[in-house]
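Just one chain follows, in the form predicted alone, and it is written as structure tokens.
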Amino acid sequence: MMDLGRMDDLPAEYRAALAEQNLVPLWPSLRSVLPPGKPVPRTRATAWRYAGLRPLLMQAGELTPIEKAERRVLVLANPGHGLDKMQASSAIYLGMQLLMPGELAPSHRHTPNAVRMIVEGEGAYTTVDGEKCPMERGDLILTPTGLWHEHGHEGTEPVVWLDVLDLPLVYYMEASYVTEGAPQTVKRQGGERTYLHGGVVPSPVFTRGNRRYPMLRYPWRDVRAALVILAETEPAIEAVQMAYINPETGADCQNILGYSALMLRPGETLRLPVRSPAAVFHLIEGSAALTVDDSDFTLSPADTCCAPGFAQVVLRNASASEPAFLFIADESPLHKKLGVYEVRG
């Protein structure tokens, strides 16, 4: 490969010529720009336990009241960033949030997409765009960008949730920030039921009102459903998988990345393709086991790890008699729209 020079090849008098004028010389960085074969990712395989999370997010229920913390959360951040990044991959950011019985997160909307993956806990809602989202473990919620949204708690016991933003991404643009709103007024509520048979969707003779999210709660209890059925009916499929889409357009439910579940079959071991999207692995139930290229991770209910893109991911349900069942977070959908997706071998 070329020798391309160093920085410390040039003179000192001619780099203060050049950084007088805000000029870099551009051969001496390039192969850290341009790594020949495949990108140098700084994410790196990282796990984090819910149990040893758990009582540190309690703790901070003690310490800070919800008027002053706003969102009160644990930001999962991946070391490869640095921890003041407060990022989990580029282009995905992971926070786990307390809502204790009683508290009123305050309505805002901002310009970073998000999802909530319930983890523990009864009697939280949220407010998204006037419909009213009961939280329940393993349901998925949507607050798009731009949208309005708020948490609520009526019931008696803690309740957590894990936050899966594309802020990292937005935040480099900048083009990241909020705008603090009134409480919602409740419009609707379960208009996940109208989109409960796969094959069907409201088509009524007259115009509807432009809804770009015409779903924005994920019942847990459907989509476990119906990946078991799709384990029953096709046996010889390659792996057990349902992704969350837009019910009315079958794209991705939001615009930067992309959401799945995944069922792993009893003493199942699953070899994912290498792509080229960083991805997040959240176990809802079960147990099972990760392979990140060289590292290996063991998880239960509720743990979360990230993969780097071009990484080899092997799944293994270390159970060989119950399923187990994974919520996947990735940035496919941005891949794509970019242009730069891949898959190898």
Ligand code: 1HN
The other form holds:
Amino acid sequence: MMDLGRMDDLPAEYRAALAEQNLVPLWPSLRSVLPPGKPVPRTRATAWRYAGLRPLLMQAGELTPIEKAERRVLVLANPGHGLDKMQASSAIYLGMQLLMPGELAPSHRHTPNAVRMIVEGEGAYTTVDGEKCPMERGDLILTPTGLWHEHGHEGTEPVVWLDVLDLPLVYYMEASYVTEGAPQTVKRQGGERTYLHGGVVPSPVFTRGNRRYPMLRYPWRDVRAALVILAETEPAIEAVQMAYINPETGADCQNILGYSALMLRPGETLRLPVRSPAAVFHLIEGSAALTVDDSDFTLSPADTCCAPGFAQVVLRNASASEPAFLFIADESPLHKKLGVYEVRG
Ligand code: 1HN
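Form predicted alone done, so how does the form predicted in complex with the ligand look?
The complete assembly is shown below, putting the previous chain first.
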């Protein structure tokens, strides 16, 4: 590969004359924007431990009332991007949110898409587009772009969930903004029950397919049962994995980030294909070891880890007797839509 000229090879007056007219020579930066063979990611393999994070989140509950926070969140920031950027990867934002009994996080809607993966506690709910979605451990609740959402808590213990948003991308696009709203009137509840069986969908002739996001809550109880059944009925299958999809279209449940749940059989080691999108792994149940290229992590329940794109990820169930269950978020819908998706075996 050709050795290219550097910035300081150029005379100072010439550089000043360029800057004066908002001009920049390409060749000193060409190798950094187009590295050979594969990208050089800023995203660093990083794990966030729930045991370390939880006491600080509870402390935030004492230090900052919900009225002063709107959303009481500790952001899981990737040091490779700089903590102030609040990014787990180039397109993924992660945060752990705490809601205390009786608190209300007021209704708003925004352009970034969000999902919640419930980590602990009972009695909280999110109302999304008029549908009241109870939050139970392991549930996935969508708050897609443009839909009103607010969180409330009718229980007695703190409730914590993991927020996953495509905020870094939408912000980078200069498309990120919020609209505040009045408390919603609940119009529906239990919407997920209308999609209980994958092969049949509600089909009234006048209203069929009129909602872009027909399913907002994916109860963990059902997803976990589906994984166990898949493992039993397809013993030869390599990865016991279920994708969270739009049941009306079969497409990814959101436009930018993709979501799935994966079961590691007792003692199983799973080498994932090397792919272009970055990914996040959050342990719902069991114990797992995770290797991202040269970095090793052990995950306990509610621990979260991210891997850059083009990394070799190996997942291992640390138990020989119990299954482990992971929630996975990745950038594959985005990469596929943009035509830059790659799998390298
Ligand atoms: C947001 O709206 C929520 O609604 C949580 O709970 C985290 C992070 C950035 C921007 C908006 C929520 C968020 C957020």
